[in-house]
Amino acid sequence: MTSAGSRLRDKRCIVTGAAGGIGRAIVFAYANQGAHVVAMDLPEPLEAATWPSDRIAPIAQDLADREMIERTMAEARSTLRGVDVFVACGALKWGTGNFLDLTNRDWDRYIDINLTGTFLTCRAAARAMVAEDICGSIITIGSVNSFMSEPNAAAYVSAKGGVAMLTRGMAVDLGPHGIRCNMIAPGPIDVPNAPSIYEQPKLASEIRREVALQKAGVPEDVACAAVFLAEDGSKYVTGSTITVDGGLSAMIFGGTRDG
């Protein structure tokens, strides 16, 4: 998204995990489409990021701190004078090692941040929408790991699977209030870093073999789906999952192409 638009003109949006690749792309896409956005993340990455638009207001938040969540969500609502769209993107990244070696501490961290943190922030946003009679949109960022696993990721996939069902549960309970709740499930997304993990020969070969489009996606691909779910054009979409994975989850055993 490079040209300014008005698909989200004057919508008030909150995005957690906003300093990461996907969260940052969503923040920029929303602002570029005319929204006012509160960008929330841990203090250090939030301070290190640049926010080139006066439509973006950063607020530090730690999803592991329940009292801080309540305080920062209230601050975000006050800053925007309400909330129309909430995106729960903040999460610990993939991988904790083999299930046999999974510690209680790692299990608790993934559930607390990736699932409970999503629940607490979504609940705060939903309560604000109901209180102000706003037919808003709540968007969770799950993963293809919300419905299929891979080695060494039991805690991560459990939390992301929980996010998928949490989203459906919210959709059922909040539908009578006119609030839509949907999940985006990204697949292999090449988040900018140095060097890109998808440039490694083994992973690049796996992508060509197992992804129908034969390439990793970029954060802007997820942001496009997030814009759709935030705008009025998706006003009859709720309880759904948009999978942004290049066709990865469509292939049961992967392709037969040579790597």
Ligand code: NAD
The other form holds:
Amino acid sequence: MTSAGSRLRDKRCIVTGAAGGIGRAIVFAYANQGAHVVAMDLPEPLEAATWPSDRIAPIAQDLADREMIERTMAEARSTLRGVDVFVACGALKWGTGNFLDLTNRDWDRYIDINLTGTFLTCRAAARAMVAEDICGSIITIGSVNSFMSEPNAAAYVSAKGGVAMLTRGMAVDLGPHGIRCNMIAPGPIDVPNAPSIYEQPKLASEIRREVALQKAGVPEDVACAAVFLAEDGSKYVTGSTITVDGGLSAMIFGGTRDG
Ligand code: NAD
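Okay, that's the form predicted alone, but what's the structure of the form predicted together with this ligand?
Let's see the whole complex now, leading with the same chain.
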């Protein structure tokens, strides 16, 4: 966890996927750095989570529901009286099976929630920033799967690849308004609300072999990058990707060659 400070003092931030492993770490890191945060997620996980700071206001949202997105983004904006930072973190994770068996329904769900949900929330945040002349920061959470695939993940990687190009497209169009748009691409991150990577021996040994740092990351590793992209120190950074993957994407054939 980032130590308490004032790097984001009084910044007004919205985070989707806020009850999840990485989203929650971002919400806490932002509040810890002096920001006011609206935490958005599906009603059930949002209610089950605890928000131990009066700087954090939960608002329920379903990224598959277009009308609800418009309504809840407006509610978040009015709760915070504006928006300086928006983080699109909410998503469904992998698990759609082999491409040959990929159903229309799964394809639609992953594109709707992970890509269209990101587009609609980012557009609402961008419009709010432009309307109030705020040189804000929009941060998408992509993945190393925005650039590289793996078995049984065609719908997930297609949506995450779309998020990478959406982020660049936004950066180009919103640059003249002084709004920065960047993506964080996490690699394997051990999140507390899912079975630990280290309880899965095959995955744990793949990570030791394929990741340069030979271990999985923790949600706070992603949150640190999200703090940097939200603060004024990154004021000349836009259209970029920060990869937080322990060096996974820096090598091929990890550990399988000698010398
Ligand atoms: P997570 O499952 O813990 O969090 C995702 C959150 O999104 C959940 O709280 C979930 O309720 C929410 N969500 C799902 N469907 C939704 C919907 N229809 N409407 C609103 N919210 C919805 O996962 P995480 O590991 O914390 O992942 C967070 C982000 O990081 C995701 O975008 C994921 O793709 C990305 N990512 C994670 C990893 C990893 O190893 N954990 C690696 C690369 C990228």
